[in-house]
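Next up: just one chain, as structure tokens, the form predicted alone.
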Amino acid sequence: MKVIVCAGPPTSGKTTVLKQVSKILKEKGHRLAYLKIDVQFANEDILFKKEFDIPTKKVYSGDLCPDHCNVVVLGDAIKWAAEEKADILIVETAGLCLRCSPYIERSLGIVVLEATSGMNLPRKIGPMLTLADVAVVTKIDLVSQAEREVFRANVNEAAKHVAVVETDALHGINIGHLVTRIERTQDISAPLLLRGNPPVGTCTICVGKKEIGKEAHFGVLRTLETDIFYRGE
């Protein structure tokens, strides 16, 4: 089974661009199965369960990070996928954090990027594009020529590993190229491991602590002056 992991800024696109991806998969006789994690509210599990007709699960995260949620549920999300003789797994995010990164080993890693979001924008979001496989652009017929090449051109400054798709999904403009990159990926195994790094520490604010500055806190901290720096056993 391939595991695909997409995640991307609110209303970047990412749904528009899975379904129009699941529909070429569907029709060439893949079998799929769809995990949506998100914060307080998502429907989008119910529109591909009735568009496509396939096993789908939906997990909110609530008070945990959704790119820590992806990894605590994805090992269950990947044995659910198994059972359901999925050969594909397709997994969308909320993709909020920009220090984590939700991908996996041996996954195919999505980030999808709208064009009218930003010049800036590849410059800003961290692992969730640098860890990544596939930048995918969408809204190209909204901005200018110049300003994609500007956008695609800050992709790859920013991750120069990462190979660029430049899509028009709600048309399905470009979706073969992503389509041949998904059938290509290798299937899952054995160990499951997160892509890249966590970050440094267990943060006290994370864990409940509302106390404002930094006296009250304790572990890897940092002050309006001094880089980071640790405090506590």
Contents of the next structure:
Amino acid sequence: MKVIVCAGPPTSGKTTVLKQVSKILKEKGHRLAYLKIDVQFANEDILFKKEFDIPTKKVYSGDLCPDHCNVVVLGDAIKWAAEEKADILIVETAGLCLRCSPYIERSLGIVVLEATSGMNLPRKIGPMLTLADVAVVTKIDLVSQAEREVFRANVNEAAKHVAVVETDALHGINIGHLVTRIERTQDISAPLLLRGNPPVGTCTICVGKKEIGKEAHFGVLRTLETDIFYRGE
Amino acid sequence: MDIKEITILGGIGKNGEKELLDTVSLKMGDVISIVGPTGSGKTALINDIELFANRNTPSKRKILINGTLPPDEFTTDPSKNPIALITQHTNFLSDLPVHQFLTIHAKIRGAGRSETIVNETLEFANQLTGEPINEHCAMTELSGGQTRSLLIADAVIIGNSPIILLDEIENAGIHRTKAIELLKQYKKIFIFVTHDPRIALLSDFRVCMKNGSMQSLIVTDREEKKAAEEIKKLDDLMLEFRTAIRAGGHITFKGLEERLKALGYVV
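Requested next: the structure of the form predicted together with its partner chain (the form predicted alone having been shown above).
Let us now look at the entire complex, which starts with that chain.
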């Protein structure tokens, strides 16, 4: 079974891209399973079920970091997809963290970026881009060709190895190239490992201490002026 | 790749009926117009060309370059794309300063010495605009006319695109006759979507659209070229009045009468 992990800022067009991809993959006879991970709301599982009649699931990460949630649930999700006899598992992540990335070894990591989101976006989003295999640039119909070229150059400056696919996903333009990449992806196999190192995982703020100021927290801290230090046991 | 010819193979119109024109071929150096009422599918046609449609768009048209299917790299790498499309909606979204953006684009395109080429691009664009472009201002701060001028200049000079598609250049807020005059100095395929008789008659031929379908192809013959000369004069007169109004002038009936008489018209 192949695993496709898709990330990208909210509203960048992840769902639209994956829908176009699913349509073609389904026509080609692949058996798909779809998992959506989001923070507090998602209805894509229902949309994919209705449109493609494939097994779907969704997970709300709630108070957990969504990429952390991804690590925790993906093992089960792969088992579930295998039980459903899928040959491709599509994982659409919440895709909003700029410090870690959800891609795992031997999966196909896809990051979806909007051509309209500013020339410096590729420099800002870190591992979500640099650890991906393919960057899908959406909404190309809205920008000039010159800007598309500069955006593409900036993607490859931030991540040289990443293949760029430009698309107007609403109309499915260029999606064929992405499908080819997916079909060439190897099957997933143990051990299942995250591709990159996440940053500091558990912290007081993430588990609900809302007070502002370093005095209220423990673990890895810093002041405005000093470097990070550790307080606690 | 040396572009010699682009061929549009007809598909279907809005009602699903076969297009009347089933092949339209444009050779290097051709200037053509696409005309027809609003909603007749003019923009859809140039979008098909830009996307190298391969029976995969609603019109089911197919585009060939030099008689064969275009290579993948035309669509996968924008710097290899021989087509530049400038629509009424194309905007710059980059907040980089104009000069810096053009320099980066020239570098990516490997378009020779970037300083020279950037200046050439700005010079071209400034011939089309009312107010010259300030090269230090952000791309997003340019006016509509300045944006369109720069898009055209960038496509022609930095992009050096052999095929240029222009959607309703008459509404772009630029000197359209100056633009066409300048553009014609470059050997390219130009495709204008237009409602403007002067632009349509400057073309070698025009494709007439109706209900999403290519209906007919009309070659600008001697008769039309003769009429075009007169239309040009009238159009210049309109431009004169437009310039006068823009400059804060006052229009008089007598002034109009005199100008018409000078052109040989009886008022």
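Residue numbers count along the first chain shown, from 1. Superpose the two forms; the largest set of C-alphas matching within 1.5 Å is the rigid core. Small disclaimer: the values here were computed from a predicted structure and weren't measured.
Student: Using the rigid core as the reference frame, would you say residue 11 shifts its C-alpha by 2 Å or more between these two forms?
Tutor: It does not, since the residue 11 C-alpha is displaced less than 2 Å between these two forms after the core fit.
Student: When the two forms are laid on each other by their rigid core, does residue 24 show a Cα shift of 2 Å or more between these two forms?
Tutor: No.
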